[in-house]
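Read the single chain below, which is given as structure tokens and is the form predicted on its own.
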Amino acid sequence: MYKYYCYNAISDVGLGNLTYDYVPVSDAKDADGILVRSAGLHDMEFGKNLKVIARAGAGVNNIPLDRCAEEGIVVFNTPGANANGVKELVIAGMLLASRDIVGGINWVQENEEDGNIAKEAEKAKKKFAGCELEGKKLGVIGLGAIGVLVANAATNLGMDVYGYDPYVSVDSAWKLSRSVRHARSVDEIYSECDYITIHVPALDSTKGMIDANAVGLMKQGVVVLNFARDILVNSEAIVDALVSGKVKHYVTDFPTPEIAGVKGAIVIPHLGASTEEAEDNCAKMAVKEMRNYLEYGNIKNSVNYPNCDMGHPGENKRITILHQNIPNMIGQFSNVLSKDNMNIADMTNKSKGGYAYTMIDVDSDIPKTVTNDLLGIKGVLRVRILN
């Protein structure tokens, strides 16, 4: 029996994929697994039985990843589950920036009582004239799940699309339209494109990457879109660029005191993944990841431990070990098992940064002493026996 706790409202479509072996608890400290969306967990003291945190979404800045890794808690996210919802809003953002749709709608509302509104609209509409997206150059920085969808959709709109991602995955590369041009540097995106959209994770190397120097390389009247993370764009630099007119519009899904109300800023209240479909998809993926780990020990889409999958153990017994990535761990694990005359039927070991994960299938019963023996090895953080 597995116990789980939900922070925030998790879609019933996802929770419906839990079996009768899963029961909700009223206190997170009693849970084997936590499902979360945006709730902040940095100040939370985790229960000793907590094994997994599954974030129904892509960003994990609300979760203390290093502390979780050190406590043997695997953290998952759901990359790509909300990608289509974000993609559609990015396209909407480009349309809002190219055509003064909001200004036109506001004019109609302000003049709703004018009996002559149809005639007056013909005179007023020139104030809201814009340009078309077809034929314009779009630069997509970051070709992950969302970036690829945006790039492909933009090519279908007739845009000349440039893509930049030095770490693009093989899977993303296969999905990317052949019409997308390969930019050799981010500076090429800045200098060539009329629209620039950013889709990279918030890392030390990417925080504030759209700064005064980047803006200086851009075209006059460029449109910058940020539906990834607010901290990727330097607030002071983008406000200065809007005021000077260098950036015509800054379209962002992240309201902040610095940008809200600035002329030229089109600020959306974080609606990128706020669709029924996205919430359902994220919940289903998070539940699937949690179940696969708790029941079989398999890890997919973890952000603090390596991906590692040995499928179903079949008739074998499975031992899973979360540990620090230091030398001679496998040898020590083997010594413990050989001491009890256990035969290893299958084994895999993967590492990610300072942490590693080892899965061992044995074809015999596992003595109760094995868990303590493995935990006695320096650097071992958690041991689970899956029968």
Second form
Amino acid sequence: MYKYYCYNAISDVGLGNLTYDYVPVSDAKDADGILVRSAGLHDMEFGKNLKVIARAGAGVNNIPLDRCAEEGIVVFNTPGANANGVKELVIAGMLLASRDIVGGINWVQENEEDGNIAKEAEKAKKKFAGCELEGKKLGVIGLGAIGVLVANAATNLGMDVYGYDPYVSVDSAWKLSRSVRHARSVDEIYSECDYITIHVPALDSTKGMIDANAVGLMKQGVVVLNFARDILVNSEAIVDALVSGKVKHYVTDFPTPEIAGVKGAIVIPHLGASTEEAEDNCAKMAVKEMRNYLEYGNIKNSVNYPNCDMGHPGENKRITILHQNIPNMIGQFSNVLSKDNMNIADMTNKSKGGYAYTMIDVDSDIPKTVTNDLLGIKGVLRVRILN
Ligand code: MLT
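For the form predicted together with D-malate instead of the form predicted on its own, what are the coordinates?
Below is the entire complex, every chain and molecule, led by the chain shown above.
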């Protein structure tokens, strides 16, 4: 029996994939697994049984990743599951920045009682005119699941697209349209592009990357789009740039007191992934990841532990060990197993940064003492025996 707790509403389409042996609990402290969307978990004390947190979404800045790793809790996200929803809103954001669609709609609402509205509209409309996207230069910073979709969609709209990502994955590179130009530096994006959209994770290294220097390199009247995370853009720099007119529009999916109401800011209440399809996809992926880990110990799409997949253990018994990435761990594990005369049928060890994961399949029963013997090894953070 596995106990799970949902922070936020998680789509029933995903929860429907939980089998009868998964039971919801009313206190997160009792859970083996947590499913979460945007609830902040930084101040939360985790229960001793908690083994997995699956974030239905891409960003994981609401979860204390290092603390989870240290407590033997594997954190997953759902890369790509909501990418199409976000991509569509980014395209909408570019259109909203190019033509005063909102101003025009507001004008109609303000004049709804006017019996002469059709004629008046023809006079008023020049106030809301704009420009087209076709032929404009778009810079995409970050070519992960969302960045690639945005870049490809923009080429289909006839934009001249520049992509920048020093860490682009092979998978993303395959998916990227050949029409997207390779920018050799982020400065090239800043200095060349009419529209600049950021699709990088919120990390210490990316925090405030759009600052006064970056804005200084940009073209006069540029449009900046941020559907990734608010902290990527320095508030003071962007507000100053809007006030001076250097940045014509800042389209952001993250309302903050600093940006809401500033002229030129187009602020959306974090709707990028708020589509039925994205919510269903994220929930399905999060549930699948949680189940694969709880039932088989397999890790796919973790953000604090390495990916590691040994499929189904078949007739074997499985031992999984989360540990620090330090020397001589495998030797010590095999000493424990050989002491009890256990035969290793299969084994994998992977590491990610300071943490590592070892999965061992043995073809005999596992004595009860093994868990404590393994936990006694310095650097071992959690041991699970899966039968
Ligand atoms: C994400 O991180 O996936 C998006 O910002 C949407 C969300 O937070 O749910």
